[in-house]
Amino acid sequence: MRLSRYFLPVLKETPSEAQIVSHRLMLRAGMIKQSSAGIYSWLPLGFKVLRKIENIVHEEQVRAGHIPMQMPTLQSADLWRESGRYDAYGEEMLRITDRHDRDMLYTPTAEELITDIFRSNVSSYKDLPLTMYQIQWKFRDEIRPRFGVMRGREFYMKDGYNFDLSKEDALHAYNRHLVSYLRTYERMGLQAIPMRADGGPIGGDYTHEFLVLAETGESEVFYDSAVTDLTFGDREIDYDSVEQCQGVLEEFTTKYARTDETHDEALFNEVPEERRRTARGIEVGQIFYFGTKYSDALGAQVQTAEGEKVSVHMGSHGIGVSRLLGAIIEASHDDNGIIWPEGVTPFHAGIVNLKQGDAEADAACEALEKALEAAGLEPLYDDRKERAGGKFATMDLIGLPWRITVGPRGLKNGVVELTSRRTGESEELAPEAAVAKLIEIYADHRVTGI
């Protein structure tokens, strides 16, 4: 992509409203634009970002075996009355009466439609387990909306539901979706801490978010030190065994990790004072097993092989895409701007040409630009006729995580500069060995579709 072709409306300037890094850096970047309180367009930088953590949890919930599906974004008030969730659920959901006087409502979560979805279709055993999932834009009428996409009242969301015959399977489920949780958020280069949770509107005895932390985060949040030296790495998990997916639940929240809604002090002072932590933690995903709730509330039930008619028991399981791209840059900036993982980044690398119109240069820059293509990556060119300080503030603003600048003067010593934007480290190398470099540092990053 040429810069001077594509759209994105940097700002200079920190516009007044932007209170923390990642809704500042999001307004200058150009990636998104307030339309009303809480709800915003998507321009294209963000949009593509958008895409790429969209299809990183995609990738996993198919890993882990659960079916995508799409559920509308209006619901029938009726099956959140049968519930009993309409008016418990309080003012955050919009309500809406369409031209026949029926009452309907924007989605901010679908356990009702999901389950009367399964009671209409499945009846026996032998179809389960099921999990299903979504990703669909959701709506929560906030008091006051603010942070930007971290705390917005349109948000896009990942929501998925599992059907089982017993609580033992049911909770097989939790923790497969923690595993596949674990490694979509580190696929993202992140790592956020599964902590102990109120169950709030959804219910539920078993629940864990997943908190990133970062000084702007909305929780508070207690923790053994000794969680931050966990990783997933990329050890192979088999999610149809028992033993392993709790194997990794065991590890990965055995330690003292709990938000201050739970937070337990009694419990949190046994361990050792030099590894007792509190900070602030942005919540990126949760997970919940809610038992018969639904099932019981709804008719939801299946017969058993012994011919007896039971609820199933069920669980959800939510991963917030959009504000997961402003968690990303709550962990990852410096005072320049982005610095994108290289799962999620919008762009592979960045091309400067120093000398727009000099011959030799605009021909290696075309030429950069055609090999990192033909490999398969995606580099934005900064074709544009402005001075080299600024094309490099542009790049250091949006964030992508390798710049190639290209110069007469490097040219003809045959070489070209490849710089590290989160290190700021660079080295000068042949062009061809510039391009062979990337392609080896994003191999272990490829992001398709599902």
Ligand code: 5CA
Second form
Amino acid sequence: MRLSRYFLPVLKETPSEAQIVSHRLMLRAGMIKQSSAGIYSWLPLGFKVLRKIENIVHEEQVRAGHIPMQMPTLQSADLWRESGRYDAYGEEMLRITDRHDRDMLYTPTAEELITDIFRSNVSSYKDLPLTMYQIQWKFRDEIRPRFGVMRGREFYMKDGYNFDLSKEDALHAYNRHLVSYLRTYERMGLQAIPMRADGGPIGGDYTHEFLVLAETGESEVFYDSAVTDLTFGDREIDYDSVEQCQGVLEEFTTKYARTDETHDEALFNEVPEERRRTARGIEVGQIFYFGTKYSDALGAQVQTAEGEKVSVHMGSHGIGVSRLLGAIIEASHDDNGIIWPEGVTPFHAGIVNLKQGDAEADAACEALEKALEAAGLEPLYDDRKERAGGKFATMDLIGLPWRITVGPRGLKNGVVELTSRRTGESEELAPEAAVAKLIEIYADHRVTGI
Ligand code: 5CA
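Having seen the form predicted on its own, the form predicted in complex with this ligand:
Below is the whole assembly, all chains and molecules, this chain first.
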């Protein structure tokens, strides 16, 4: 992509309405524009990162054996009356009346609709286990939308739903989600810690939230500092293995880690004092096991091998896809701007031409652009007639992890400069060597989606 042809409306001034750094940087980097309170347009750069995050979520869900699908944003109120949540959900639910005076709503979550799909199509234990998920826009009429995409009214969420014959099977589905979430967040360069939480309007008393520690987080959390030493890494896991998934759950959830909703002072005090931490965190996901709450209410039953009719055991599992942009920026930035982890960066590398219009420099930049594209990477080539300082500032602000700087002086010696956004370190390399190095760096960070 040529920057001269792209739409990247960066702001020089720091927007006064933004209270936290991720919101400020998303506005300054031209990623989003507010259209009304808690509702945003995703400008090209923001949209690109949103898609990267979405694709990682897809890849990890499919890897875990979960099936992608899509449900509508507007739903009839009838199903929600059946479950009893039409009244229970309260003012956070946006209610709409259509031209025939029918009550509709903008989906804040989709347990009812998926359970209706299930009950209309599945009646035998032979079709279980089943987990389907979607990545879809949600609306919650938050009383205080704030911090940009962190607490929006319209937001993008992955919501998955498991249907199982027994509690035991449903808990395996729960564990499978926990494992897939650990992998998902780590691919985004994040440490998200599973913590015991509260079921809220979704229900169920067995639930974990995934929290990214950050001073600007909205949740108060209490944990044993030993949980921050745990990483999932690149270990192989068999998602069908009850034992392996259970093992990971135990490894990651045995040490004390809870949100304020479930915090237990007496238990916390059993953690050695030097490891007790109170901090703030951003909730980037939550998994729930709620048994037969919705299957009982909506009559989602299957026939067992013995011919008995039983309600299916269910859980639901969410990832805050749009919130993740804010969380990643909170965790990865400096005074000059965003620092994208390789897994989610909108472009793999920036190419900065120090002397636009110089035949040799222009040709070298174009050759780099072509070589990177041929290798399946996406460069962003700053081909504007601008001062070098301005070009560097833009690249730093938008946070591409790697920058190739091309100028007549280096080219005389056959080199370009490859700079890491994170460390600021530069190295002079032949253009082909810079391309080879980027190919190697990104070999472990390919995102294709589904
Ligand atoms: N039905 C369940 C799981 S599918 C559910 O709705 N869970 S949830 O309420 O915890 O939402 C899932 C995730 O969406 C949260 O962990 C959070 O990361 C994100 N989320 C929730 N509300 C907002 C909001 N107002 N703005 C941005 N993200 C949000």
